[in-house]
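Next comes just one chain, in structure tokens: the form predicted on its own.
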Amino acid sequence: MAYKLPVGISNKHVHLSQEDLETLFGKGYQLTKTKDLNQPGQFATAEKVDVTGPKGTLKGLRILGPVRSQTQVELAATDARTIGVKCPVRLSGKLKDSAAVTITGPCGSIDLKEGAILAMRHIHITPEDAKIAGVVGKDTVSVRVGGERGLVFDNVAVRCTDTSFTELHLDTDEANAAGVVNDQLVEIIL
């Protein structure tokens, strides 16, 4: 039996360390939660920043909380081309040798030497759901999308934790190419 899971589409966004948050918004600044995200403990904030590369600026990128140990910018390939940066495809947190960008907030800016990535498509999954699906953390699988523009996404990383909400994360370019919408069901191919 095929294992189906919902899609969560990830728009361009920024994760900040507390130090960088304070550089951009002021000493002692705390993020303002506006909406919980599906992944437990993660949330959208009211705060937005601009991200600049050699060819231009993306204005108003939302910051996602909570603060992290390191600052990271997640873009789709179209966004990266727009501002002239070559971002590697990476899992979140794997920032070595990633693209350099400048982040600007109301109180300052940060020149990141590395930190901008194209997020590798990935599945968040609980251990219980992973067992049912026949996958384990750190697996790489394919996912079939049905519909008029149906296709198969290869090289989908599996991230298995007790605190996951089971879903496939795609960026906006990938979702648009497949005609996928949030919460649409897709199928893991083993």
The other form holds:
There are 2 protein chains.
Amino acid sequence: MAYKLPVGISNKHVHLSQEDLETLFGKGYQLTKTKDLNQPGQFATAEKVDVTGPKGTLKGLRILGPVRSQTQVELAATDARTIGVKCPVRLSGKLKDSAAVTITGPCGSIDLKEGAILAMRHIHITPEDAKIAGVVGKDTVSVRVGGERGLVFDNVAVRCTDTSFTELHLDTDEANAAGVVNDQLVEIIL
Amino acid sequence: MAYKLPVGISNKHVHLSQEDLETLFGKGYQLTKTKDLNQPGQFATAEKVDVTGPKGTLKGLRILGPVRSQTQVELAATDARTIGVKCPVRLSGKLKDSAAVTITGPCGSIDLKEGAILAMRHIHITPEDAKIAGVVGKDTVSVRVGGERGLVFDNVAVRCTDTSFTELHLDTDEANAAGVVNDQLVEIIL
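Having seen the form predicted on its own, the form predicted together with another copy of the chain:
Let's see the whole complex now, leading with the same chain.
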């Protein structure tokens, strides 16, 4: 029996360092949590910024909290093309030589030298679920999505931690290509 | 040995009936061909229109020629969401109960009652190539795309005609999700 897990779709968003948060929103600024996300400790905030590349600006990207050690911008390839930025496909946090963009907030802007990526699609999974799913020790798996736009995603990264909520994260291009919606169940293929 | 064919990526575009072309561009208007497309007889034109839904407008969609019996708007799901339209996944020409949009040109506009779709991904193939590929008589096949965003598209429609140029047509969401570029070779899986 194939192991099933729900889909979580990531719209374009920004993670900020505390230093960059203060440049954009003012000295001592703290993020305003509006909603917990499925991954424990992660949350949506009330704060938004604009992200600019050579060909245009994406307005009102949501900031996700908490603050991180390094600022990161996650776009779908459609978004990146809209503003003329060529982003590499990366796991979150792997930002060396990723794309440059400008981030603008109400109190200032930042010329980010690197930090804009397309998120590599990935599974968050607990060690218990990883055992049941048979993916212990695997770096990547394939995942089947059913339905009229059904497909099999290869090269899906496996991120196994004790504090995970087990789900598949896709960006909006990937979700649209597969015709999936949030919380739809998909199958790991071994 | 798997059969390989190139990818052709369809950006959002519009096909017009002669009647609708004249409403938008003026009485007796003829399309201005700028470039032949791979499919014989099909061409890009100099003419552009805006497409509007409840939540916004997509500016400057290219019109593809020649004119057709019925006006059709092909969007990626990302585009459809941008203007607040819910389009069904359809083969070209299957427009019954598809989505409503407004099309605006320099001389007028049209409230299209139906005609906006997400194109069902499909292969154009000649009867000769269909024999070699082993897809004669098949309605759909699966297609594998390699690379870092590699995946297998299921439910790919097969459109076999004498006048085809053999290629896989994807929309921009699908191409972005798979990380493919125009003319990249992909494999039919039987």
